[in-house]
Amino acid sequence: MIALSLAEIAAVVGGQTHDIPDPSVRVTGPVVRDSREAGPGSLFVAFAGEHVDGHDFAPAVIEAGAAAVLAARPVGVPAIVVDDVQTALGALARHVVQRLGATLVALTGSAGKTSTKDLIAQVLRRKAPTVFTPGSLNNEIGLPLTALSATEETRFLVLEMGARGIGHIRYLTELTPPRIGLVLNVGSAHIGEFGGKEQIAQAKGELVEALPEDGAAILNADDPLVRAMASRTKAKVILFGESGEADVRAENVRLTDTGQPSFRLHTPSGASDVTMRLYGEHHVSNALAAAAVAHELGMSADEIAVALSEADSLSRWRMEVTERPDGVTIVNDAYNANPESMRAALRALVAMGKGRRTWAVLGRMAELGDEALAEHDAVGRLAVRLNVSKLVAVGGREAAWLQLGAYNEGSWGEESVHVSDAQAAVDLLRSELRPGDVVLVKASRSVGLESVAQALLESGAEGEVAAR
């Protein structure tokens, strides 16, 4: 963060200083919710969880070298006093972010959030410091905390934004105004919770309402819902795309024969050729989006195609992808799951697996609502229809739903199997897999399928597993 003196800090938020001999002290190092993150001179945020009260850890981060707490009462150790915690750390976020005068690039989707943050961040770090979110914190905590890891130097914020309902877009951009709002789609991810397409888009779009008139929306053209969000906004538009109307295209899209995506980038300033890292077509777009927010940001095709066929993958389980000593693959997507997510996955699967034999080890996708039958039997026939050896549902009702799919597309035999739980897939691929096959494990993130991944590259490891 940058060097801010408790005093300063409290006249921010709407604080009181409790046990502060000396108010001109400053914050030098970062805003931690997390005790065991406090050093010297980092500032200790206390929630009062379900389980766990941060306030009981006060002495201890004090002792670790902290400089004082934001508490929501005295703890006995120095600290600034708040009615609301929460409140008071989004008023510290928006302060500093207006201080900094960094540009602020703000994402959000249904899918692809965290991925396309991730290589936003790799590209424009070539061009000056970059802070971006860690993960997937994107929400009224973990934004905020992310704002705070900037320092002086900082030139680029790239932030992901989540939302479990309409407003709470709206709620982040106060705390953090974006110059460059980026929506790369409408999908089904928590239609559950919001009740249809159309809730997901007026909640998605509220990042390009609160774009500046000198700012950027950048859209996705090839998603109807999404490019009517032009309307919605009063800064300029850029599209990005496969579409011809887009202003940054793909042309000449194929995969390589391990599953990288490979295409022409097509931008205002030029074309250039792109091969990634990553595994699977889906990055495309991801890579696209990206593209828009560099071609914004003044970097030149060349530059633009140099970093995104170097960017690797920075978040965990999200198509890792590692071979075992044995000649098998294992592609760890276990992080998270949706329907668009999951059909990416199986297209990506097969395209790695030319010549193998194929295993997509799926669970249960959340959060769908009414839909919840209709998409999981659908995920079960595609795995059919692109001809992957052998489904392995597993859990409960909804991985039911995606082997009856399976069966009732023409997947009969030993083609396709439910298993209760993640033991009895391992037990199962233990058991069955063969030097050369490809595993795909990939389940909403309450399933906690990478226990799974994990077990498969353990029994597997003679020597040293080589990550690619």
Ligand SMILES: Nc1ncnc2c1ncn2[C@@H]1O[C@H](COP(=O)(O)OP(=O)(O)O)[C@@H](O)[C@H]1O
Contents of the next structure:
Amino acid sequence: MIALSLAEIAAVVGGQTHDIPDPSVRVTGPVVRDSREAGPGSLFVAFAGEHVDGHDFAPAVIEAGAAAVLAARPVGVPAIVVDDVQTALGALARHVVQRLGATLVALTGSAGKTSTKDLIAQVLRRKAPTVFTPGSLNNEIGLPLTALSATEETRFLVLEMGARGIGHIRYLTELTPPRIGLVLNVGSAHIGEFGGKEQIAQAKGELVEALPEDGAAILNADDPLVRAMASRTKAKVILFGESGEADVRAENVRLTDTGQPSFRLHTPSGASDVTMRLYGEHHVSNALAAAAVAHELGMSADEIAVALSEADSLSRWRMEVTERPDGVTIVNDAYNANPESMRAALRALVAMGKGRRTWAVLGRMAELGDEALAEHDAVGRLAVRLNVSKLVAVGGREAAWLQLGAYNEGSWGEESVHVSDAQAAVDLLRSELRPGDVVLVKASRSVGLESVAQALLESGAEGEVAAR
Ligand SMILES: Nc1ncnc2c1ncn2[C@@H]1O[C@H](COP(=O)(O)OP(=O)(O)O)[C@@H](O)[C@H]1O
Ligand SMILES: [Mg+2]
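Could I see the form predicted in complex with the named molecule next, after the form predicted alone?
Okay, now the whole complex, with that chain kicking things off.
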């Protein structure tokens, strides 16, 4: 964080100082909500959760060297006391980003936010110091904490913004007003909570409504609901996508034999070839989005192409590919799932599994509301159409729908099976996997299928796999 005195912070957040002998003491950062991360010069933000109350840790963080606690009540150690800790944290973030010389880039969308945020950061940091959302901390607490981790040196601040309802993104843009706003896609993630795709588009579009006139709205030309957001912004519009009207686009898109996308990148300033390290065709769209941001910030097509080609996956369980010593490939995409990412992952599985046996170990896609039956059915059918060798649907009712979709599409006998839980899936795969097989593991976060990927990697290491 840029250094601020406790007196300044109290003024910014409208708080009272308590038990502070010297208000000129400065917070140099970091600002943390986890007491274990508090160290010298830090500010600890005390949230009262359901199970733990941060206020209980106030003495320990001061002991560890923290300058003060941002708290909802006096805690007997140096504290800035406010009515509402979350509001105060937001106000502090807003104050700090206004003082920073950094350009704020914000992005949202139904699928691919974290992957794209990681790509943008890996491109921009070649040009200048960049701070970006760690992992998926994209809500009203993670966002200000990320913004507060920027320093005087930071030139680019890349922020992922998540929404579970109307008004959420607007709130986030008020805390950290972006100059560049990117909307990736409008899919079905959280559709149950939103009520429909139009509502999702309404909510995501709040990002471009918040942009200033000299800003840039970066929109997916291939997604009609995103494309239509052009009318909701004062900012200049830059389109990305495979569509011919896109300013930043890809030509000759293909997947390599390893399932990695390769394409020719066109930006208004030139063209250059990209072959990604990431897996799956869905990353083409993410890469184009990142390229559009980088182009707007003055990078050449060549610089962008090199950065995209060298970018790694920074966040776990997203198409994480591991080769077992016996030649079985495990693709762990168990971080999350929605219909769009299921389709992309199945396509990647088939591309990387050419000439090999492919397994799709799939679980429920959560929060689909009324669409749930149709979407699970469609994924099961797609697995068959793509010629995935074996489908293992894991879990309850939704998994049964998935398997039934495959069955109705013509996958009888052992090609598709339904098992009740993760352990049953592991048992089945342990006895069935053969060297050379490729296994995709994917479901919504709440299903916890990463345990299956983990168990399969461990069983490979122990050489338990039947060699046939
Ligand atoms: N552009 C995209 N379209 C569809 N699915 C995607 C896209 N980008 C990533 N995914 C998939 O969506 C899931 C979530 O990816 P992630 O980058 O964490 O997105 P988010 O942060 O929006 O949840 C992963 O399974 C990933 O493989
Ligand atoms: Mg995310």
